[in-house]
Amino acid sequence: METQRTFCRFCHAMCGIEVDLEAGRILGVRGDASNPISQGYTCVKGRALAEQHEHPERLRSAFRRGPEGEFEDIGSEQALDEIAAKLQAIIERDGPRAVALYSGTHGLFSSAAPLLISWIRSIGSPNYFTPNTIDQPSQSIAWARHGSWDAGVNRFEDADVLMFLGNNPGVSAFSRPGGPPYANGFKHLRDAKKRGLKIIAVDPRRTQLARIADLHLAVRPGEDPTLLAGMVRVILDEELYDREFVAAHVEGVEELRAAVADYTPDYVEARTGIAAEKVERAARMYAGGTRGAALSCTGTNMAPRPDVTQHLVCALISLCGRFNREGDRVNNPGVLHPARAPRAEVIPPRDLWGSGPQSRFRGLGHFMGEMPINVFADEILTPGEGQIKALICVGGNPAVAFPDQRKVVRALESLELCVTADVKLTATARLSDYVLGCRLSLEKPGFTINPEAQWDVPFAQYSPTLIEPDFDVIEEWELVWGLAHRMRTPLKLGRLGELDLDRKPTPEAYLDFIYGQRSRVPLEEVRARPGGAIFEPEEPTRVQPARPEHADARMNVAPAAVISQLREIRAESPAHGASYDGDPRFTHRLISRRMMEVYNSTGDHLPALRRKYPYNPAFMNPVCMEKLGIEAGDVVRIESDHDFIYGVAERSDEIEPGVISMAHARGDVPGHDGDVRRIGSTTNRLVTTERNFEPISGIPRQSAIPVCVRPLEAVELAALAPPEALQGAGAGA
């Protein structure tokens, strides 16, 4: 037996690990205790890698649909042949448009996502399609729209307040810039705590964080701008904001002034459920610190006008000027990235939208470079001009993760070719004509690149191929390649120059062209420390002065579209927040979650994640479930005004009456209903992407979603026997 150490993939927190080896499989997986980011931590997911990697669920080689709709056997070369050969037949016939690429979350965070991108522009499509237009798109429409400051957000290490809306960190480590470290989360806010750190949690659930939070504000479903307006409005009537900082780097103050003056500590109460006296405090106790920063998560740029509420967070950071400053020194210079100094300057804001092609529907177009995921399913569904004909998804699952579900899984079927790479017969690769098997990470060389912006030290780890496969299965980056040298299309990475197409690179040798000539430490350095190493320069790095030409730059607290919005929300009456938008239909409002065992819908098939809920829980308040009659592991019925799901109801105190808590991309495709006490429901069936969507990235309202919830009649219940056994029900996201 030997022992590697090496980092977990199955998130983007790439946590140090240890694995335990012998003859090429997998005998055990702890958390690497000499790794100085996540110091010996790693969760159940991480520890779940030898089940992944031996599960009998995985696909070993590649296959193509038969005749009769069999999966046969083919080879990833033969695969490749006919795809790039049909590809070709399509763009000839139909137009480039024709053609569109999906990079869902492990494609996403792969080291294939450069390629991937470069090889959808250079067949000349627009049609490339991410992850980022289902959950957090508002994030970087605020930062875009308001404008941001070139040394960032004060670190959290420094930080004495921290405003979380809709993160848990103890769950979920999307939760910077300005946040814990991504590993192990919680346990640095709970160090943090001692030294004095206060911590205000807004979430409509009691979760872990606002069990330790010095103030917990139990918001109700979807009313986070108007809790964030009614803060603004005190902050500026009290004079709490920086004005020393605001004078010199922010504009529209007096807009905004105006624009939440309405926003009273009654109307707030009124609509939010939470008394105008905590609305107060926590304004108060907010712009009472000198450093810290508000953080926003999918809990609400899911929720309904995301876009408002997240400007509002930048607004709360801008005028109480929590950013670095000139001199502050830099943690993390970077080590995989290029070695930059920042500087105290603004970076005006700017448009990441409006300019590249445009959709046929709903007026939406290009944002920061992409499609929406909004108008998927219409462009290959709807006949004409650029429709979509084909579809390479890497490392994704469309069929049960996108919004509209019934729309898209009918999207897929109609397609005329349809290409899934990933670990597992997910329901979308079920759906398609091609299917290639990919390799875990311990099949194949890595660094940890994607989270080193994240850290608060110049910490960098690489990771060779542990385990050689003897099967036939291909790193991401290779289904890219190989259609790319079939079809004499090319890659062009900008600076990085040109991918060869004639001769194959290594591994190793992909690493060095996608990396190698960016990092600020060579690449054989970080090689060359097993486990990884904090790469310190030589001098401290500092936050520099701002360039003269760059002092007359403003963030705005005040664009139009946002003021807009805000007397729109305060337009409507208090009785909006508190009933479900004024239908008596509706008996809750359901909310989006994460679950530590799984990361999206990756996941859910491996018995050590499945062992709590093999399904997907919709936990309510016992209050609710007592009126309504239900115990715990009855099925309900979750019926919102676009379409229903069933969820097996699960007791939590944690929720107040009135709410479901369900997480989002789970489940499998229409039609296995009957089995949902052992896969799930995926709540995306619920929305429609015609309606309640923002009107720049497309997102629709996904969470805080008006439901009726009530138990199962006998006859429904019998109807829902389970179906015969699923085939891999559903992973990737």
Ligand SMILES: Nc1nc2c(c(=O)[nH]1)N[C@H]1C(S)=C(S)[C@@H](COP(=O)(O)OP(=O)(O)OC[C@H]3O[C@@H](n4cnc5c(=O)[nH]c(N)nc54)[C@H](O)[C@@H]3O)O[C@H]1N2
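This one's a predicted model, so the numbers in the text were calculated from it and none came from an experiment. We call the rigid core whatever largest set of C-alpha positions still superposes within 1.5 Å between the two forms. Numbering follows the first chain given and starts at 1. What changes on going to the form predicted in complex with the ligand:
Once the cores line up, the CA of Glu68 ends up 2 angstroms or more apart between the two forms.
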Contents of the next structure:
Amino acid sequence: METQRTFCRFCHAMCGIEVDLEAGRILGVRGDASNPISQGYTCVKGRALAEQHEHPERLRSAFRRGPEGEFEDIGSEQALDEIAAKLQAIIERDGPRAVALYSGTHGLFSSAAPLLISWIRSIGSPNYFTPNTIDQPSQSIAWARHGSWDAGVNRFEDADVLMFLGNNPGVSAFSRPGGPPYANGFKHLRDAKKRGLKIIAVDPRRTQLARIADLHLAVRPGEDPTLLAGMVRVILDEELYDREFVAAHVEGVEELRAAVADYTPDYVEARTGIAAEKVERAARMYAGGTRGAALSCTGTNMAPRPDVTQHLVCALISLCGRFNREGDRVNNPGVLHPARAPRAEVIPPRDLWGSGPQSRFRGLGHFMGEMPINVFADEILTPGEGQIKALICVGGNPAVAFPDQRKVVRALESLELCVTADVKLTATARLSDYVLGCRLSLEKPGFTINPEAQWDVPFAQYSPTLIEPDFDVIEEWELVWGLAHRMRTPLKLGRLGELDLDRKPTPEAYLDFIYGQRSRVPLEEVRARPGGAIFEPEEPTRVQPARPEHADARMNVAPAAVISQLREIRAESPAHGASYDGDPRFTHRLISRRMMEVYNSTGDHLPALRRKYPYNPAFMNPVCMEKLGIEAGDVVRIESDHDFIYGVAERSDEIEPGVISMAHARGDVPGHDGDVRRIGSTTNRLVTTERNFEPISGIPRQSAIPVCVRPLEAVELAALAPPEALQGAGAGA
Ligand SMILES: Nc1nc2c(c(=O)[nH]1)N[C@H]1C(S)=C(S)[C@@H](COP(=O)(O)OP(=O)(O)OC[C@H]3O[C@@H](n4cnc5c(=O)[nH]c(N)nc54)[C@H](O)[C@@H]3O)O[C@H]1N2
Ligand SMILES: Nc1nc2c(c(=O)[nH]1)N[C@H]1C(S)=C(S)[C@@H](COP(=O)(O)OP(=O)(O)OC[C@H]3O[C@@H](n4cnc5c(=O)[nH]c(N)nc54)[C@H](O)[C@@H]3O)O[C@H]1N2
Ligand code: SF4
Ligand SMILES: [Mo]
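Given the form predicted on its own, state the structure of the form predicted in complex with the ligand.
Let's see the whole complex now, leading with the same chain.
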């Protein structure tokens, strides 16, 4: 047996781990206590790496689906030959726009990410999709419209106050700039509290974070814009902002003051459900700190009007001047990223959208170089010039993760060619014509480039290939290279140059090409330090002074579009928040959440991760359950104004009556409704892409969804599925 130090790649956090290996098998996984970020932490998913790598349902080759839906093993080389020929024929017949690419979470995490974009651009198709447009697109919109600061927001290490909206880092291992590092973030938060950090948590749910917060604001789902407008009003009225910083770098304060003037304590309380006194206390606590950011993640970004919420978060940061200043130490000047010496200067507001390729639907078009997922299904289903006929899906699972599930499934079924590169036969893979099995984390080399920006220290780690599989699985970049090689599509990567289409690089040479040309520290130095190391530059990097030509640049806290949205929201009655859009049918709001045991849909088939909840529970307040006459474990029907799903009720006193809290991307296609107790269902069936979406990114309302809920009648239960199917809780999807 040998022990190797590597890092977990089940999720984006990349905790340091030690793996015991014997003859290509994983005997044990432990946290690496010497890793300065994760400090020995692992979660239940990381400890399931052995199961994930060795699961009997893993894809161990490439398959072609036959006419009866059966999958035939044809091996990856033949699969690539056939796929390339089919793509070529479709492009010749219908033009490049007929080909689309979806790079899901595991496409984006993989070293293939830049290659995937290069390939679809090279073909000449604008149909490049990623989860970015259904995750937190309002982050980029708000910072672009508001303007930003080259040296970034205050570092987590220095913060004395942090306000989190719709973020639960202890479970998601995720946060935003200014928040804790991803890996073991909850411990970093608890340590920071010991040194005096104050935490404000804004979440309808009493989360793990809310329980350690100094102030928990249990906002009514979707009412964050009103809450934030109320807080900004207090900060401006009481002159709690950083007047010196604002005078030098911020404009629009008077317009913003006028727009939030009507967000009076009474109005805010009536609408958000938070006592006026508590809103004031939160504003004073946040503004009373000296360093530390406000940050908002998926909860707020999926609820209605994320563009406004996110803008007000930017305004809370700029009004209080929570940016790194000239001379401040830059703790992480980049390791695998290029060296950077940021400046204490404003990056002025700019438009990042509106000029790229257009979609045929809803006035939407390219956003940050991507086609919005909002239009994905319609672009496939609607005949005419530009219709998508072929899809390559890498490390993603649209059949359960995309809004409007029923339409997305119809779209996937209707494709002329659907290719999925994954590690298991997912709901999406089963609808595909070709499925290519991919290498899992320990079967490929890698660097910790993805989480580097969230680390306050210049740490980096490399892992070689630890297990060489004896079956036919490929890396994601090999899929792209294999198609480009056959189709002769150039792979041009800007300053990195062009990848040779005739000589396939080795896995290590590929990493050198992608990361090695611009990293501050040569890859060889990182490779030479098993377990990783902190790579301090000889001289500490400091924030540089502003360039004179930037002296007049200002961030804008009052862009016209935001001001008019603030007026629109204020014109609604205060009862709006409480009455679920004024529609008496909808008695509850369903909010999104992450579960520790799965990563979106990844891991839902692994026995160790299914032990606690094989399905995704519909968490409800006991008062609601009593009113409905249901017990934990009963199946309920949850209905929005668009569609319905079945859910398995679970008791939770973390949420108020009137709220249902449920994860997304579980279950399977609608035909599997009868399996709800075994595999769960996806909340995405409740979401429509045609209403309640943001105008620039198209992100639809994926949290704070107005719904009604009722128990199933005995006859419905019987019609849904034979009782034994509902009871079976065996492993595997
Ligand atoms: N274990 C695990 N980790 C994950 C994932 C996973 O599936 N499982 N997914 C990964 C992905 S893709 C992402 S993008 C990140 C996301 O990371 P986070 O954004 O931290 O995700 P959550 O843990 O769901 O936290 C969102 C919180 O928002 C709250 N919320 C819901 N609606 C509202 C609202 O209207 N207002 C406010 N203020 N709060 C609201 C929810 O109750 C929840 O606690 O996590 C990543 N990490
Ligand atoms: N209603 C609602 N909808 C949402 C959200 C929400 O909160 N509410 N969250 C949204 C967010 S933030 C996101 S990011 C998206 C996620 O959307 P997707 O990325 O489409 O969904 P995942 O389930 O993360 O898909 C990852 C896939 O990668 C596979 N995989 C795992 N490891 C590997 C690997 O090493 N290689 C390859 N090739 N494949 C691998 C898994 O089996 C899985 O099928 O969902 C979005 N949808
Ligand atoms: S938090 Fe993410 S990286 Fe860390 S052990 Fe869990 S799954 Fe792995
Ligand atoms: Mo995400």
